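As structure tokens, one chain now follows by itself in the form predicted on its own.
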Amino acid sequence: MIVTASAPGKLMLFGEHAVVYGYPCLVTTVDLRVSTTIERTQSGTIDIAPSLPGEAEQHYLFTLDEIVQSNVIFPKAVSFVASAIAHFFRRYNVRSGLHIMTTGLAKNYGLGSSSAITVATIAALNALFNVQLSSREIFDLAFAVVLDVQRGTASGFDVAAAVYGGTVYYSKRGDIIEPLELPAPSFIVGYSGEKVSTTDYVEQVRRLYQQMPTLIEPIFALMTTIVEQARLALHAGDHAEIGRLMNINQGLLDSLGVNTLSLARPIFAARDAGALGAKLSGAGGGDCMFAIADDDARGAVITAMQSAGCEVLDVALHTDGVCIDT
């Protein structure tokens, strides 16, 4: 039997940083998606390999007892994918030799194909072995998953959206996640040309938070409020309000030290060709930005974009979450 299942990325519209400390966030799938493929075997091994776009396939295998080890540290490459085979395997007491094929993006724009791919992988096994588990378990399990891997670093909000798609919000480290009945958000998506590592900027505002506690849990709060209230204002497609609690967040996320010129250029770029809102999306450093404009405005804010030295992405926001490829 071959199971393939697909996950979508994800891109954080408001609320970074504060979502790692148990505060509320928004966030958006993108239709970037990324797929695992698992075969059972009689080999009473798990081989994993993983295709990225114009790069040659290369295979990494485990024995059995190795996946289910819980010291074992694995590839960098495949981290992700044997982390979720060997909480499965261990959680739902299961055992079977496995070939394992993951696509994954072209380019990492930094929209969480590390979280996606770790939702996927759970499908497909779910799938493969008749569990039966529920969006809510895969969810627990895919978080548990992320945090071996990241060293608790992770908030899930990634993993909350590749499962349940579309645009959800989502508190308290997935005590609350709220999958929302909205319009597809109209945003302009731009990758800045520079990757980051997400963990590097968590541990420095982490650091900033130990150092200054009573000046930031304020902006978090604030962040707090912006959220609730772009929550409304994507209900009503309220442009302009979107754009200027974008504009706000963005102010704050400078406060904490992580916006970059990579990202600072596109977004002064875009505002000044009329956007209403711009501001990054993640942890900062680099990765991706995203605007708001009205249609009349669009493809002047494009092309701003572009020649302040972004890519400007063509995806489509709002889309499913995991699902069993037919």
The other form holds:
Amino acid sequence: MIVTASAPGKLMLFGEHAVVYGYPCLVTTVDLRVSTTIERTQSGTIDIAPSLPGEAEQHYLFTLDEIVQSNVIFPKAVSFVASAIAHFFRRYNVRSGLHIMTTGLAKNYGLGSSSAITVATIAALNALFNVQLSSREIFDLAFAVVLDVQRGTASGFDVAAAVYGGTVYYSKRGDIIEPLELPAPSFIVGYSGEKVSTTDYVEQVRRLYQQMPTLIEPIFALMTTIVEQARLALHAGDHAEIGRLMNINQGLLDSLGVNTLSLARPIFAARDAGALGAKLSGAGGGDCMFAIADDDARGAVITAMQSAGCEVLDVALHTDGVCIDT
Ligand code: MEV
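Can you give me the structure for the form predicted together with (R)-mevalonate, which would complement the form predicted on its own we have just seen?
Starting with the chain above, the whole complex follows.
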């Protein structure tokens, strides 16, 4: 039997960084999907072949013992997939030779995350071994894997987006996960062209928080208010209110020190061209920003973001969560 599961990437909308400390955030999914195909074999080994579209696959071979030992550090290229298998085998007490192919995204915009490949892998194993995990159980296991690989530096919001799909309200490090019934948000998403390490930026904010807790704590509290109000505004489809909240959230992210010129340029260019709001998405330092505009300003905003050095991405938002494809 062969099973393929795919899971979506994500766009963080409101509440990044604060969410690391248990505050709420809002995240939506993008239609950039990663996939895992798994086949059971008699070989007694785990053969993992990660590939990117258009590239030859490479093989990483492990014995079953290597996979289930808890102290093994897996090669970076397969760390999330190998760790997902290890956690799954240990928790559900199954063992089998496997051949696994994973397909990532052709270009890494910081939207398709390692969390999505972890979720796809667990969903495929779930189907293959007929364990009948619920969405909540897939989330719990995938989040444990991500925390393990990233040594605790993760909030889990992207795991929830990959599992549940659509737009998700996420709080208390996963104790509260609410998929929202909304009109699909129509943001304009731009890639700054700059790549940075999320972990470094999370650590940078953590240091600032430790140095100045009395200043940073109220910033996180304000971000919480923004998330709560943005949830209502998204629900009402109130673009003007969503835009205002994006701008205020952006100001607070700037005060945390995660805004950079490559993000600020397209953010200001979008606003100057008539966007109702614009902000960065994710850890900051680079990767993506997004803007919201009424239909009549949309074309000008796209052109302005491109002139400010951004690649405007043709992505649909609020798309399906993890699913079995075959
Ligand atoms: C990164 O996309 C978002 C952060 O809040 C980190 C996290 O939540 O894991 C900065």
